[in-house]
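As a starting point, one isolated chain is supplied in structure tokens, in the form predicted alone.
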Amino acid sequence: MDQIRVDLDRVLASIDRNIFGGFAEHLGRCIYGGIYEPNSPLSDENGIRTDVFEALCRLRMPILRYPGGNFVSGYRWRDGVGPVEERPARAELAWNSVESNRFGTNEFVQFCRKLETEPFLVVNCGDGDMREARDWVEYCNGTQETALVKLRRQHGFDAPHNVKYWGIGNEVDGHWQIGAKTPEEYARAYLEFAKVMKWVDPTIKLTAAVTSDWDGDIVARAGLLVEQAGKLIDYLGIHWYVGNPTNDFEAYMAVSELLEDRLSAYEGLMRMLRLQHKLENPIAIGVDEWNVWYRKRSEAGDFSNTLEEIYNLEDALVVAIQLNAFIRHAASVRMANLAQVVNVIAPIFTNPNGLFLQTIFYPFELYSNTCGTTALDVFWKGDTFSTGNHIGVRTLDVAATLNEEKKQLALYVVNRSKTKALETAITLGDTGGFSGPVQVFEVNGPDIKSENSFDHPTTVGVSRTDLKVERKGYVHTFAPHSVTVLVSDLA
């Protein structure tokens, strides 16, 4: 029998709810035809799709990154403010499209405030300059009687937007990026952008775009950034996407080992750099783009498929595995942004008549709505599997959180076996006890390739049961290919 043991005194770190963030880019049908569709009978008076808005409310994303992504490296924020009919349409090179600019800064901030999420704006550090970046901060957050503040008021927004989170550039280490930069070039650019942006508003939090090319010069980039601008960095932004292009289920489930390696390596690197440069300010990790993405990748210059990935059950398991990694690394990972939110590699998929929720929607919703305030160090052992370079990978992938105010424990378990149910003894340490029944939420479907669609929207979904337990422990059997969340009140 497998074993999971939770000691309430073995605390890893507090959890920042920003790990449940999202990302919306001007790409394909994410904004136009997803979030924003003014001529749709499903939209409100501001052109926001109400069905999409209601689905996003269920995810409780505390922060939303915008407007890109590759898109931002050629974006002019001034094109997207002011009277809509006067906004210029521009050739958009990142995704080979035409950008109408009908949806821009003010529409996005309004959307975020209604959604009760913090806007996270990324400035153009591709073909843009620092004056444009600092002007955007002033337009959004300024309070003095300046031309930019008057312009915002002229556009109908007397009060400042108070945008707290800003990123400087996107994937500047990638050859695919407009204005890609060497480590030396970006460290210098980041320093100068950050200086003037924080001079405009010292309260903002800044993310440096450090790694998206995992075969690139990772150490040099991080080292030069911290050396030159360490005191101006709040988050080091890293991106990753994972997938199953070889159709090897076991290898796909072992992606947890890669994620552990990446996060642990960055934690060690940052500890060394902060020590070397005598930095007192913390520098967190922000995984500000992450998801499953491999089916709808485009050839260079061809973006006709607009990245509309359809997800299956095994993808939902891997989304949960990534969330487990963020919880286990809560001390360093203080932000993460699921890319993206609608239609484009996203948990929500629309057509003109409605939407369906993709398989990956359900683990994200469960985690976001049940996650506690503190990450716990969990002991677990039992069944293992081996694949490729990985031997003895634990079949159950586990994380746990504690909500001290509610006195509630949430246990997150992914059974990575395709066929085997795993009976597991779940116990508490010397302190605390279970009180009342455990709420059991399970994401599952008929098989690992199960998908949702407009015709079959509930093939993969969530079931809920209650389980009576003893004070110190209980036994639960985790179904094959499942994500299970066990929520327990504590005595």
Given for the second form:
Amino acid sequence: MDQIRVDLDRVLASIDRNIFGGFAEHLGRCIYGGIYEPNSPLSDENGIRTDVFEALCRLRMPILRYPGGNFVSGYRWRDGVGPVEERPARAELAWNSVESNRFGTNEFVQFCRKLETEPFLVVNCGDGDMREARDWVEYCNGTQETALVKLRRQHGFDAPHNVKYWGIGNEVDGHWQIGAKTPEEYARAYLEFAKVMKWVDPTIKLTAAVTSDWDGDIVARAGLLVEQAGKLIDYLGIHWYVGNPTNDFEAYMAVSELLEDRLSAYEGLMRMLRLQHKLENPIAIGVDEWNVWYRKRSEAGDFSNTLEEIYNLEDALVVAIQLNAFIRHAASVRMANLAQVVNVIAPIFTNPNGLFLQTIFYPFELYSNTCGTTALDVFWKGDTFSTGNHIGVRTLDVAATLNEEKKQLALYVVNRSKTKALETAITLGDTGGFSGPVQVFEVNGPDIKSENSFDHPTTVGVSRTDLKVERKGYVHTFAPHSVTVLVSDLA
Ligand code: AHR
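Structure of the form predicted in complex with alpha-L-arabinofuranose (previous: the form predicted alone):
And the full complex, kicking off with our chain again.
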């Protein structure tokens, strides 16, 4: 029998709810036809798709990154404010489309406020300049009698938007980026952008775009950036996308090992750099784009540029594995943004008549709604699997959180066996005891390749049962290829 033991005193770190953030880009049908579809009977008076809005509410994302992505490196924010009929359509080079600019800053901030999510705006550090960036901060957050503040008021927004989170550039380390930058160029640009943006509003939190090309000059980039601008960095932004291009289930499930490597390496690197440069301010990791993405990419032979990935059950498991990694690394990962939210590599998929929820929607929804305030260390013993260079990978991928206020323990378990149900003894350490039945939520489906669709929207979903427990423990059998969340009240 496998064993999971949780000791309520073995606290890893507090959890920042911003790890359940999202990302919306002007790309394919994420904004137009996803979030915003003015002439649809499904939309409200502001053109917001109410069905999409309701589905997004279920995900309880505390922060939403916008407007890109690669898109932002050619974006002019001024094109997207003011009377809609006067806004210019522009050739959009990142995704080879035409941007109408009907949806822009004010529509986005309004949408976020209604969704009760914090807007996170990324400024153009590709073909844009620092003047444009600081002007955007002033337009959004300014309170003085300046031309930009008057312009915002003229556009119907008297009160400042108070946008707290800003990013400087996107994936500047990638050759695919408009205005890609060498480590030296970006460190210099970041310093100057950040300086003036924080002069306009010293309360804003800034994310630097450090790593998206994991074959690139990762250490040199982070080193130069922290050396030159460390005091002005709140988050080091890293991106990753994972997938199963070789159709090898075990190798795909072992992605946890890669994530552990990446996060631990970054933690070590940041510790070293902060020591070296005697930095007193904390610098967190923001995984400001993450997800499964491998089918609809040009390297995979798909040049449609709409990124309409259809997810299956194994992808849902991998989304849960990524969330487990964020919980285990809660001390350093203080923000993460699922890329993206609708249609484009997303948990919600629309057509003009409605939507269906993709497989990956369910683990995200469950984690976001049950995650506690504190990450706990977990003892685990049991079945393992080996694949490629990875020997003895635990079959159950586990994380745990404590909600101090509700006195609730949430245990997150991914069973990565395709065939084997794993009977597991779950016990508490010396402190505390279980009280009342455990709520068991399980994401599963008939097969690892099961998908949802308009015709079969619930092939993969969540089942809910209650389990009777003893004060100090219980036994639960984790079904093959499942994500299980066990929520228990504590005495
Ligand atoms: O999310 C899709 C794209 O992935 C983003 O535009 C870019 O930042 C990343 O490469």
